[in-house]
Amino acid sequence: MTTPMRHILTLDAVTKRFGDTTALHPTSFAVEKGEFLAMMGPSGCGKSTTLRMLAGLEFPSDGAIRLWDRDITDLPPWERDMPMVWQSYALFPFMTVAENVEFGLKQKGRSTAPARRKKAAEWMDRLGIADFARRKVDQLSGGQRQRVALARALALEPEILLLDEPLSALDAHLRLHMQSELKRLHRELGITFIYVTHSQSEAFALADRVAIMSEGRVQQIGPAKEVYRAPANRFVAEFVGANTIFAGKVLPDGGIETPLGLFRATDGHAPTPGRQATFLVPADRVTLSAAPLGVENEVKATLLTEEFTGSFVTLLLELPDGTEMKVQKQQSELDRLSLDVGTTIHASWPAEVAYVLKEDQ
């Protein structure tokens, strides 16, 4: 007999609502243990008031929060086995490295002072920060910073770990080395992550599961390259990823005229015959040419502009009708096209990869 799976964490109709603003609708998920979760979406969507909440620093409206069977919707955040990680790391200025880390178990008053010191001395030294452990707080790097609040978290054992926007704060190349830094943690440890930011490559490059929110509602939720790929709405196609979205009506054979002329989108949902539909071209699947090579999907476009990010360069395209198209390209590809700003070219892209929303999306 198959023992039902047991998730750790329980959101039920969970609402928040502020005087007359509702800063959560009433919203359910559930999630696994040793999963990490990334929560995204623009500010203001809910996501830092979602996890607030699972933390106990604000409490519902409505719904209720479960901790496996535990029903832990109105208690305090000391009687959670749920610490947070923040953004400006929150530690104390007066305290040394060791009193930091230490600070968390103290408050627990689960241990003696000894077993309390040992403990924190494994977490520091598991971190790299052993070395710092007499230095005040105001001493350290960001990175170094860093590192002591994920010190004092972990070193309580937690089974949930949440983490509001932890990178932020650190420049490009530290911020990388924390991503990693923070993935090994998850993998080693096993414990549950919940992640909230505004980068979509750290919740890409982290997550099991992302969480796209926006005003106040889950938009989805699921394996970053199925909200990728297979955005559930509108919303989410343009707010993940470089995707160009064209509009039409369906023809009595799937075709979809558009502005710009008739295309095929054969991924995503069937679209109705007679109805608009709404379909998306990722920038990473679309075709470059000096000539028109005369296939289906294919459009006559102006460079406005182009980005180079080291690994691949961002294309900026106008259309005919004025839609802006993204591209993204690797260097060597771009070199043979030899484009500059106004030149035009010839795109185009396979039925297969452009994916049809759900209609009245």
The other form holds:
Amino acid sequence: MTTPMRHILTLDAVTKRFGDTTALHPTSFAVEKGEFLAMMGPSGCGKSTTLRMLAGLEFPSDGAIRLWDRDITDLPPWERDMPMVWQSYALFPFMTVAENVEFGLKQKGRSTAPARRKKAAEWMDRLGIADFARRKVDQLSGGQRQRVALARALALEPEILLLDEPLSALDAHLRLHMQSELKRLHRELGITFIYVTHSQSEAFALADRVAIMSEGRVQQIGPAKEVYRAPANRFVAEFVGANTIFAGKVLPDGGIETPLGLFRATDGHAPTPGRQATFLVPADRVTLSAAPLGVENEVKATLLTEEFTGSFVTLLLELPDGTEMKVQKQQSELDRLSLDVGTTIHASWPAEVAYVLKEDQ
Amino acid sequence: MTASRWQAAWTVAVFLFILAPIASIVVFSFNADRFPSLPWGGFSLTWYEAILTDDTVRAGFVRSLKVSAIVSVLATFIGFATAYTDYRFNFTGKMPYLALAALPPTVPVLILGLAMLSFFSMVNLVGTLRAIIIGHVVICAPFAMALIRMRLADMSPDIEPAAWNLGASRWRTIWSVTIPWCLPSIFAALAITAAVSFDEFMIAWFVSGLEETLPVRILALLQGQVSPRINAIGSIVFFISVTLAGLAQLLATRRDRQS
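Next up, the form predicted together with the partner chain in place of the form predicted on its own?
Now the full complex is given, and it begins with the chain already shown.
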């Protein structure tokens, strides 16, 4: 732990129980000022509960939340300056766009009516919704509503903006567009963004740091690249990226004996001889060949499916013991292999890309 | 005839059956003859003149208007409070609480009227407008609650938290978000409770004493003599009630598209 003043937001052993079920096990992490943090995980992993506790819509059963050095654990939502952008937009349907954007300013009562109108107009302008100012929100499209929701939250000029799956109700094209817009806003405003999503591509594209959550626990928190290349445990390895996971017994010389043969893995944690070890092979680091190359870390495989996505192709192979292996290749690399479904092929990878996970405690 | 034509004919027949007595009241209220019989004795406003100059009828009418105005406001307020409690909070005993709140219209009015008579006589309220008002609020509030509850059920669960999140306290949220959202149903509740109170006879008959409301006055008139004046009063009461009920229906079924 560094000096407490460095972090804008600190969660200290925050826990949430609903009756007998624990939605969030004791969780501690800190957020830096100006950071874009994404919380990602499958539904029910505790990411939304965490966000709702930050907003004051739920209260922790245990632990503390601090804004700078102020304890805000029990502060009601209206006394926190952490506006939220909702998945459902949650706009006020009986108000115009301008009234929606002004709402927060009016509640805070910090400015006069003309000043409020001016500020709201600035934000509507900035988000490209000034033309709709007089319209009721039910006359807007999904993308326009999302902009109103953003303007309504940002008009308060907060230090922290909370975003709860803000793009998941939009269609794919609009989502990409809003994604770059969010990124731009974050860069220009220097506000801390805390972003909840179940989409890996969103989290990785937007965030400085990603918190991977599952079953009420933060499994790993770190920069996207680190989470991708060096997953902290099996869950993260399976959830993030396209890895194939192998497990086996570690031999005295460091080799790992698996049902598929002997492998060497030198990235990540050093395997302990005599113990079980789990390692993963990233899909984009696998070499394919028609005939065996006779190198270490080679397996025979059968092609199951081939998924073409633009310049990249994702292949799904079946290994002799039934394990499925994902391989990503450029289309140009594949042309020389002439693959058909059912073809037998050989996959190999260098020992230094095989990442050994930390041993289970 | 096709099936749909039979259906249409059947519908018309049902409406005729329901509306014929009311229509005959309205028609004969303009009949010059003393007795409501055919042939038609010529158009006349005599009976309307008669009731408008009858002080007891006028006093009853004014009293009914006063009572229904006050009742509609009180019952709608209580109805909103009950519906909101149900929407916003979870608490032990919520089921019995709601059952109790919806109970009064299911009790036969005769029993309700008798019970109120004996209760009000204990607290010395019999024969006052206040007694009628309290009695009517009891039977009207559940209608208001039902209407407002329906509207609240359509409100996105994120709307109120969104207002809190933007700095509005609970009370300010109710005032600036929840009530505006419920407004159509609040107006509908005002109209329907006013109509129920304006029409209500049994409770008023038991507890009103000398403070007769219009329905009570009508019965007194009927008991004395069969006069075409009854038709005139009936027509007026009918149009007031139908207007209020129609207004309520219009407001309650109007749906804003939700965001």
